[in-house]
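Next up is one chain by itself, shown in structure tokens, the form predicted alone.
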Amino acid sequence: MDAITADLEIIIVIAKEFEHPFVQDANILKQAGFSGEHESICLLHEKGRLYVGSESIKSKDIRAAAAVAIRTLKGTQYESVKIANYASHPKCTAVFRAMVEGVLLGAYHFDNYKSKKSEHKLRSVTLSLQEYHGYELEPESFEQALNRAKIGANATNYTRDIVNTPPDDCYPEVMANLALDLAKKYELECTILKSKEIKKENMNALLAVARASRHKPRVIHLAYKPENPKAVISIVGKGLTYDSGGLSLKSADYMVTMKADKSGGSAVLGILKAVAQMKLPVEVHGFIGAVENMIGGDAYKPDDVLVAKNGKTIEVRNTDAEGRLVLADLLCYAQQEVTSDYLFDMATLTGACVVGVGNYTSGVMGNDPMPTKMVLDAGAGISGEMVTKLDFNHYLRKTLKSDIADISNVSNTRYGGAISAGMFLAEFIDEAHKEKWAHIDIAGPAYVEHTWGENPSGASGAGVRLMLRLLEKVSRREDHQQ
């Protein structure tokens, strides 16, 4: 570290490692009264050190520490920073990976729309191969992964700009060119139905929810088609670009934030892009159904009876479940269109998710155990986004019944409303994909209104990866091979 010339050097402190001979000025700390708690900050100006804790050497509590650092040197004028490096063996590339991440997410800033841009003075962060514990790292493994942790950290906060755009700048056309330039630069294939397109699809209760507002609604298809691929995995989105409730109109303030509505949708373009540029070895078809739910003359109804792609009758008993109305003919369409081994849809669902779950933790959910778990295995332990399991039951498909429809589109009780939403998307799964799907609830953490962990005050780009954490999983899995 020593040969390393940087203004600042970041030192990340375990809490119960205080003592370690790393901690230099450990007499100094105390004295300050910084004993490594979890994420918090000790600068040392004149020894040229900032001390930040962790509650542990695992990569959710690194990747945090190094952002909360990053995000602490805001304002200041350091230009250059270096950080040596944790490892739980020589091989383990986990932490560093992390690290990275943590750095990168906890850079960022969306000042758009300010007259005065964030000044940030900091302009390069070397990460050493030196390990606290002395370990030799091995280069090649470290490279690889300071590679992904780039992609992975780049289009979270690519998707984090996209949620954060007011609802008047990115609309289902905006989404739509999003996804046309993507596939231009990374070699995608993209699908874009329109209004005509979509009617003769019969996604009609996707043009319901649509019908009112003046921007006209997309629905998305883009692909990443590699030779010979070990799986075949698709993603379904909600882009609600702004929803109003409809004529279930929400309060004041439940409407503010609701550009956020679009987060799942968003999310699948990060990921895409991701993907095509980890060039992993595994299909990846992204579905998005870009809608604008408005009121007016021509907003659909409470006690309107609609017909989904699959036929099945829906009533319409609040316009504010505008969301698993669209999702519905979006799942009904991506399996129309791909055979997948697994099938995921990702939306901020229900805020009955984040009263059972909380803000931070996503829910996820389905048929069968095996998606749900793939899903559970890529969360917090390695991707740093946290995820629960809600399990499904028939008292609670039975409160989905309609007298004079197939299926009501909310439950005749204000309890497990993230569960029953859940369950009124099972019912537009196909036998094919029965056991291959789940359902993620990202209602919670994909936009908070602080700054958390490595996420900042607005969208987190929740979503992203947990999802490539997820597909690097299945592309190292010899079993998928077709």
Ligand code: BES
Given for the second form:
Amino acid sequence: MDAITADLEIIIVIAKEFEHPFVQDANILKQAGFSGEHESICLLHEKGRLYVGSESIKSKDIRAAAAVAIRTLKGTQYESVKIANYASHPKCTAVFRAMVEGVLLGAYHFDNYKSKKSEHKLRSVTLSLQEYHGYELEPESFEQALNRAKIGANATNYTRDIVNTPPDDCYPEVMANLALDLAKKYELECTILKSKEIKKENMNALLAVARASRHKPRVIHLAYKPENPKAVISIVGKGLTYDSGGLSLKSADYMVTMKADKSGGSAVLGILKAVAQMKLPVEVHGFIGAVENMIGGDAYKPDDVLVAKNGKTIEVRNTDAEGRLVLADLLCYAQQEVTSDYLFDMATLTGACVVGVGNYTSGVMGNDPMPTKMVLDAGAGISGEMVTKLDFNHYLRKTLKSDIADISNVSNTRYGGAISAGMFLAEFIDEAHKEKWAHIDIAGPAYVEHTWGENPSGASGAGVRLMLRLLEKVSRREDHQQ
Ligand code: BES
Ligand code: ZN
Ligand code: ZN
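Next block, the form predicted together with this ligand, ref. the form predicted alone:
Starting with the chain above, the whole complex follows.
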């Protein structure tokens, strides 16, 4: 470690080990009131050391600590830093990977719309494989970890950029162009459906939501098809480039941030980019319903009855429950185009999910425990994204009954809205995919107006690292041979 020259060394201190004798500068740190508390920092400029606290040695905490350290250096003159590795096992690359991700995710800022750009003087970050426990580490596995960490973090930042872009600069056509750009740059196939083709596909629910906007809708299908894939996975994303609520107009306070209603679709773009870069042996299909929900003389209305792509009729009782209408048609389209081993959808679907599980956690649900478990397993433990399970039940399904159509687009009770929204989507899953589908409500973590852990204020890129870890896991499996 001493052989590496840098302006500053970042030292991560585990809170409960603060009293441990190997913590250098313990007395000065104590005097400064630093005790290794999670995400707290103490800069000892003269010593060239930046201390940062972490709750534990777990990768989720280390990732956040590394991000906090890098964020602290914004606005300083330091140009280079070094960090030592913390492994719990010679083959364990998890902490190393988390550290790389933390650095890249923590350095992210969105200043495309600032006249004066914020400047990060930091030019180099050196991660040493020297290790406190003295393990002999394998360079190859660390090289792969470094590569995947960089690809995943950069894809997350790419998704953050899309979500943070204002609605009049990122509308459906722009999202379609982003997909076409990705297809040109990487080995991806891309199909874009415009209004005429969408109509031909009988996606009338999606079209109804889109009708009042001057920005015409797009259905995007991006596909990554490696040879001999271990599995075929489809990921469907809600891409509401703006959700005003439509005629069931949102109030002023609730409308701000609704540029982030395209987070699910934006995550799909990031995932496909990363999967192609990682060259994972899994076939991945991304579907995005890019639509703007607006008001006007042409707007769809509460009381309308829509006929979805699969022929089911939907009574519209609230035009602000538009995401499920878009997804209903898009899920049908995705299943028609591809028979998948697993089908996931990601959406900022309900405020109820945020109320239920908080701002920082996604909700996952489905008919069968398997795909749900895959998402839970890819959660905090390895990707750092927090996900919790929500269970379907027959009583909430009944609250979606309509007197005049097959189903209502809103529940008749004010409770359990995240689950009833999921159960609405379940009506558009066919027999072949029933046990293969899970819905992920990312309404909480997709966009938060303050920094938290490795996430900046604004878009977090929720869903990208989560699904990448899930896909990486599937790519290592033997039991999914086609
Ligand atoms: N896009 C919103 C959900 C949302 C809310 C996302 C807050 C992120 C933060 C969705 O389209 C919506 O408006 N849902 C309604 C459903 C209701 C009318 C049944 C909601 O959650 O209030
Ligand atoms: Zn809405
Ligand atoms: Zn919405």
